[in-house]
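As a starting point, one isolated chain is supplied in structure tokens, in the form predicted alone.
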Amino acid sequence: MCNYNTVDTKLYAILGGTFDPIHYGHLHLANSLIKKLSLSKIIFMPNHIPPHRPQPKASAKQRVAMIKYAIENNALFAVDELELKKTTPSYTIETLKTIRKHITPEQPLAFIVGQDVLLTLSTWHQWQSLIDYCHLVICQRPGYHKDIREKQLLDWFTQHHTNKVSLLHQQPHGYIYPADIPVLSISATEIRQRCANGLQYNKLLPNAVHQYILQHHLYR
């Protein structure tokens, strides 16, 4: 588990995902949020058994290695293997509860999700309790409609929505912030498919990650 005691009292954020593999889309998003939200750190948290998507192709060890190669030159990035130690599906609410036990009650914490995730958030385990432990930062993804059509989800979003970054720093949790950040149209699925078909994909991710994929014969 990441040593959260080393994180100062400024706002920091968790970016979860399978990272199968990590690519420039992830890194562009993280760098943009660091600037836009004045984050002290972004912590990449790879899933072990994601409950809402297909299982990763690369092993947990391989995905962590690729993340470490991708972020090794950025002091504002870190990786947490907390969810990889579980043998059950990775429910975000349980992860947030665990993290909260290791930080002060006053520590501002954000969890980053895509617009596509927001539109299906009501299918998540204890979804309405998420903001009892963190702020939610919603990032627009290409091809997804912005409108929330489910009334219960819309009411919840409207109640906790804010456009003020300052509130994310002043309170430890409780707000939903839509971040208007252009997201690169790169997907890990595309990279895996291109790799399997012998097509070029090296420009979609850091060279160190590309070399790792080649050396370990991943996604063939």
The other form holds:
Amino acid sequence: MCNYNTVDTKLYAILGGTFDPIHYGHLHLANSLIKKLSLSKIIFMPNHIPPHRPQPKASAKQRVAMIKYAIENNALFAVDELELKKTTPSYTIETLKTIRKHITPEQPLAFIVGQDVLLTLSTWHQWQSLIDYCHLVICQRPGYHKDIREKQLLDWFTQHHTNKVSLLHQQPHGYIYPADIPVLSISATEIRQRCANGLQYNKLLPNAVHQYILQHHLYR
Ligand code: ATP
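Next up, the form predicted together with adenosine-5'-triphosphate. The previous block was the form predicted alone.
Below: every chain and molecule of the assembly, starting with the one above.
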């Protein structure tokens, strides 16, 4: 686990995901949010996928290795293996509770999700309590409709959303911020498919990650 105590007292954010593999879509998103929200850091948090769910193609160790290669030259990025170290399903709410135990109650914390994730958020364990522990930062994702159609989710979003970055810094948690930033139309699914079909994908991710995929014969 990252040493959260020493991370900062300023707003920082967690980007959770499968990262199978990490790609420029993730990195561009993270760089844009660092600037737009004046974040002190972004922590990449790869998921532990429970055994009964479809497994990522790369192992947990390989997904972490690829994240490390992708972020190695950026002091504002870190990786936390907290969820991978658990043997039980890693509900985001439990991860946030664990992190909160290691930081002060005043520490502002954000959790970043794409619009694709927001649209299914109401299937998450204790989803309405997520903002008791963090702010949610929502990013557009090409190919996903912008509108929330589910009433309960829409009401919750309407009640807690803000467009003021300052509130994310002033309050430790509680807001949903739709970040209007340009995102790249890249997905890990596309990369895996291109790789399996022998098509080029090297422009979609850092060279070190590409080399790792080749060396470990991933996604063939
Ligand atoms: P897959 O295609 O395997 O579902 P993915 O490319 O969506 O993978 P994830 O690891 O599942 O990648 O994504 C982690 C987080 O990053 C999610 O919140 C997702 O919405 C967001 N994300 C992924 N790709 C992009 C992108 N190109 N632009 C903006 N956000 C992205």
